[in-house]
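Starting off, we have a lone chain in the form predicted alone, written out as structure tokens.
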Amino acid sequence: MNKSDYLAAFLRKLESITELSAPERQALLDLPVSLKRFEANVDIVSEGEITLQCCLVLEGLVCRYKLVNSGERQIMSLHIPGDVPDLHSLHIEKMDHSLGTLTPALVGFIPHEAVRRMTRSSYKVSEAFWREALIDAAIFREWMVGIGRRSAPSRLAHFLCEFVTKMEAVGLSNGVICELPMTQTEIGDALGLSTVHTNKKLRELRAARLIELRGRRLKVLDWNGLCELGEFDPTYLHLRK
């Protein structure tokens, strides 16, 4: 595929929220964009680095994740093809946090300069990035809301709806099945779940006949069912219509 083909996540991705014209689809399209594959489990930025470029996710699953003392892992976001989850390093430099990959990876990487001068020229598009910064805050809320005050098994349901959810918004999932491609202990590390309470969860929902699970594959047998548990409303995806 050439770069043009892989950009197209990342035009879904934000169309998916905002409408864009001819033209600043083509800008988009210009910009300048170095791509690099990674394998499962490196960062692809460090906490504490000074970054001079925006990440867009290509192919695979990446996620925002801060380590305590301990050496225990809290995932924070998790990141799927089209976005890109260092825009606000366009403001602020240094990561307070670190982007890694759960599974094999291939990353854009564009200049911090092109975005801005991107920015400058088309109000649009401005607008866009705007907007895909203030859902990924909208975001954070949710999980938050999730892992301070939702049961473990509410948690973990809403958690799948808003996968299921935003896989289908760039044309990934049919809403039913998606790829899954996380361990019981990465779901966990999302959750503040241990990894043997996840197990147990995942297994319950399994039994109410809630989701199909196997290996990276999942399958929703009850949305409505499921959407009900984990008390989830699509509204803070803002997602377009």
The other form holds:
2 protein chains.
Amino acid sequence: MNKSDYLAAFLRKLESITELSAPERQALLDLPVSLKRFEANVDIVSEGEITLQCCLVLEGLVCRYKLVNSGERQIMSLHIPGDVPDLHSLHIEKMDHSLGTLTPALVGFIPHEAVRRMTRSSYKVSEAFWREALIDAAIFREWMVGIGRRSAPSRLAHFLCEFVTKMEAVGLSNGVICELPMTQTEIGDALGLSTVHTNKKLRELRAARLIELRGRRLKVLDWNGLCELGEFDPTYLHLRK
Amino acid sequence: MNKSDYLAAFLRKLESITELSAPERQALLDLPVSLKRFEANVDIVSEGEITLQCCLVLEGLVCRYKLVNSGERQIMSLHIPGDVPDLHSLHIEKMDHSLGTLTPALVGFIPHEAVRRMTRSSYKVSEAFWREALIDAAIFREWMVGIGRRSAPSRLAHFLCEFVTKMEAVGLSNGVICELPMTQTEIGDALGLSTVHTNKKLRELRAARLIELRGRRLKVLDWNGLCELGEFDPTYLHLRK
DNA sequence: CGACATTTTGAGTCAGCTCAATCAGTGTGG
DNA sequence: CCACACTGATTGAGCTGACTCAAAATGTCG
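Form predicted alone done, so how does the form predicted in complex with the DNA look?
Every chain and every other molecule in the complex is listed next, the one we just looked at coming first.
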């Protein structure tokens, strides 16, 4: 795999939400990227840091999180290959949260400098990135609604629907089966639930024959049932097609 | 009050987060705005609509919300004079949530057309708006942490700290006293709490001499105590100064 | 003075939490 | 191949923060 294969994941992601012209695509492929591997459960960028580069997830699963004083963690978003989870650092230098790995990961770093040069030379690219930030925000809102107003089983169902949909959009799932390399504690941290409760409700989803979940592998047995339970409507993901 | 007085609120808001040059300021003041009044508790834009204009809050309090099937509401953000709560509609046409008034409000509408012309002619303005969207997202994240991982009293305290801070940034509070024209039901909807529980915990904050809250008027008696209880750290608001 | 919206209170219930084991899967070294 | 260590999944037994229901008190405004 060479550099443009890596950037291809990024392109694929961008094109799942926006249309790009050939020169724009080329400009993106020409971005300078330096690669770095991380093991599982380490920070890529920590809260409070000032960054001079954006990071691009190439392999693995990455999350955005914050810790509260009691020591509990809230995971605020998940990032799969193709995502640039800290594009916002381009305009907001100081991180108000951390970015960490959930699995071993391969990450590409692109200097702000280079990204800014590109967004300033093409308003199309600039608007594509802006749009990407807006979709991120839409996902935050949807999670907020879930945490604030949905029951644990519904939240769980919604979470799984969203994950499969996002994985499918970048070709990492067929819509039925995908890798879900998170522990139940981590899933709970994303949904504002305790580990024990997450376990019990996950068990119920299996008992209801909505899903199969063994080890890191998720299989959706009843997509409609899962969507209904989670009140999942993918509009907020604003995917093309 | 004439048109540029209205746009001045918007400018003030933008300048609380970004620096603008004189020509940029002028271009913003030249934007075409049409005014409309709304009574309390009505939608300005509803979920599912496709919009061709951005709305600018000039007077009153506006919120972004979503309803879930059980009929419960989650308020996802509050918008005070100077805010453009649906700037995102510029790049995401279909609303995935509603925008409604909490009080009678005066709203200005600016055609997407005009905004887009301006953002495309000045990358500074474009980046200012982008930055604004990123700050919105940061606030969503912070609310998510609160709803997911903080106790009711802590959430309440955090909410009040944030509200006063935002009001102060646009000159609508002196940091101690401000209008908070929301019912306890609405505050609960913003925090993912029931009305009754909101009432009881608010009462506790008063009993602890942290705040005074009568009618629509909030007075902070013990700012440090309130911040501590709410674990309030304003970094995520990314205000200048 | 109504009529209506909002706040407050009390009582009882329950979803989700904590604590404390136990079980299962995986990897390691001998 | 087995014993041990470690991580993650599961279970059971309370506990409690937050919820619902219902009613009373208070405020607001034409």
